[in-house]
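Here's a solo chain for you in structure tokens, the form predicted alone.
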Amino acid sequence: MTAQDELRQAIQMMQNGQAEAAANQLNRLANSPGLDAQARAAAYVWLAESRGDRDFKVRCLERALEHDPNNAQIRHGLKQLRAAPAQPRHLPAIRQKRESARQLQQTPRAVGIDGGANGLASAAFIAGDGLLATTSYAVGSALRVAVHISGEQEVSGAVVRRYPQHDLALIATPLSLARKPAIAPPSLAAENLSFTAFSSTGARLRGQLSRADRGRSTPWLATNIHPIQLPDAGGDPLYDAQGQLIGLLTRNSDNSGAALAIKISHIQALADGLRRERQLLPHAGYCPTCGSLTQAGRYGGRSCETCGSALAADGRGASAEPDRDALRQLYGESEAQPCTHCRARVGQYEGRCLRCGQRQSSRAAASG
């Protein structure tokens, strides 16, 4: 079956009431290279009819008019949408309650997560100073979500750092907790080890793991439960007897079909990795697209300097004169034909220069 034919049997399955089957057949073909751009755009366009929100739907409308700018439909109906009242999010015993920087007394179990690319997720506190710890799977591009505490409280979190080879996000919160969240050792995490997986949700999986970790390189943690029994997108904090944390369930399987949980350890090591990126480049941005740090937007550069997507506008507005010293180490100058818009050589990216952005035209490039 081609890609085409999968678009049409999701869109089909949608319109029969088969929302949450579509939705997750729709995710997969977004990004499916099978795809031309169009398609790709019909893809997000039914993938915001899977579910309620109002920013749900902007964010997928959003998407697909990146990849189809020029379809009057959709940046008709996404005008439509933000001009529309923001409805009140569903979650269980959720007050709409917005609190501003506080310290948390008690840590909670597990907290939700809202507003990342696949819906409502867990999630759990790594360390003293808010940061917290999901899955990429349920963050996806977003740049900030909803963060939701003992069902009570809600605050904006800011994505921080991604790492999706990992299945990993960090995202930091106005939070801070008065005691260390309680961390298993390492050695502990062994086979036929008990553990329970809590979901903002308020569902509880009990589990074991099902194997001994014998080789500390691996980040993973086998389980034997099955990524079908996870009530939301992942991200739920895995707590041993002592109510030690042991890891983060993902909907990532092995072999066997079961499901994958990311060692705490692991998380922690990154989670380290990140604060010593930040005081080496305490100015540097986050590129929502391969989850980096950059530091292009800071000089005036369009692009990631890591993965050439394009970024969004920063403080210093579109008429700053770009650090083009800077960009040059940054980038990496080649050889490259020189941009018809800014004559720099650092190459180009799905057709856009590095540098400023701009699409060069096949003409200029052939003649250049």
Contents of the next structure:
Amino acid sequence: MTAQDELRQAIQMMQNGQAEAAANQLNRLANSPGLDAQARAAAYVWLAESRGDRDFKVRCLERALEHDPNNAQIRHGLKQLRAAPAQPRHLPAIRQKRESARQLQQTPRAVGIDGGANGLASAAFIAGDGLLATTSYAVGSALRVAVHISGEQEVSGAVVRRYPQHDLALIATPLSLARKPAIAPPSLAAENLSFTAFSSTGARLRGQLSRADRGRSTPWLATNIHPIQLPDAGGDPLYDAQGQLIGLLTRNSDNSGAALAIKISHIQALADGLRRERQLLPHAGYCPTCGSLTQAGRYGGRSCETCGSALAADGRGASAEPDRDALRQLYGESEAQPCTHCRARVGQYEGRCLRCGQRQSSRAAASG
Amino acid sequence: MGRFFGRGEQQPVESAGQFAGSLRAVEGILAAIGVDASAARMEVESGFGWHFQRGSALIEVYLTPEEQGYLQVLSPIMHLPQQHLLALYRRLLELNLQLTNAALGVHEDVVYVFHERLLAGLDAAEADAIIRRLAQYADELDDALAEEFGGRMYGRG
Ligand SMILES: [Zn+2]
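Could I have the structure of this protein in the form predicted together with the partner chain, to go alongside the form predicted alone above?
What follows is the whole complex; the chain from before opens it.
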């Protein structure tokens, strides 16, 4: 296994919550001659995730910055960490609201989501702090949605992250749960497991997982339900006979036309990833177009660094003067090697400059 | 500009005589909309080309000799800026979806608005409408895009 592969493996372990094993591997990799400076910096950034205490995190990010001094994200994360007192591991968006959070004694099986892109949808609580999961399709580019809970007043939920490639959206609510939601262990999702899908409309669908979960890496569960049977836009939570959450039904289908569900273990891994992102970038904004966190607004940028869409005026920083160096880093327009033809530093694709489309002359590139 | 897609239908290639007829037709159309075709003529690798000003927009017209005669009308809008390319490319694709009978495109480091159609059946009124529309698009887009993204407007130093 190359050092790069080992780094990927260690990051995966960290994402799966195996912090100690991951930290051991990352410690070793951070000094490995097999990694370039940026990869070593990445090892330190992930090492910072293995412990909660701030001083440790600061030391890790300082080492990361030594290896990758031009990395604006690390620099920014370090600044935030130094400025703030040690913080508990919560999403800031949720923490702020928790002071006024109403606690639900009973965890509802399904809640209704209204105001998204495709009409009424369902969602499920996936953590005690009131974080909801539904489908990206259901939410679309909405910033806020109405959350309906049977027997409760409607509350407003903030879409905090969307993963279109996994068809998942996470929504923060001003609610907390008296008891953590019951979540099935990852080993449970097996062929022929019976489930009940709960829709916020009150409809119930009984079904079975139709295929063994062989590749553990797939985020999807195949069901024997057809998307046309769904009573709403999707996000209907699936529960096993013990009432444990095993996934969320989506309107995606496999080759046989059966609806696919997102595995709860995958949803939780993405939610954990969001918590880490939030720790590193506590003041990042949310881009409703692509669903990612964006820092561009903080530096005076007008477009999302991930998808390029224009950010809403209130999502941008108040600073009048854009921080041009930080933005160049963020937008990937600070390549060390300028284009041999037009001198732009915007990078290349398949050997051609992303600005002028000209092939790079290797002689000039080599002499730098 | 090289083509990625074929034009679909494979009709018999125009004979030299038909192409000469197409050439006379375009020159007639240009004259009918007030362009001195011989003064506007430019050297091109194959086929024929003309360029002239419409309002603030520079218009280029090409007659291609391949297959059947095709009329291409395009107007350069701006040079690509050195920064914020992702945002600009995205905006161009968003705008592209809003244009009627025209497309935005990039060739080398210049953004163009473009229209193409079969020459057969084209009359002066329709050619005039095409050129007017393209000139109007170019005029609206160059100011807006240059202001937002800071690229140098085409032909304005
Ligand atoms: Zn270039």
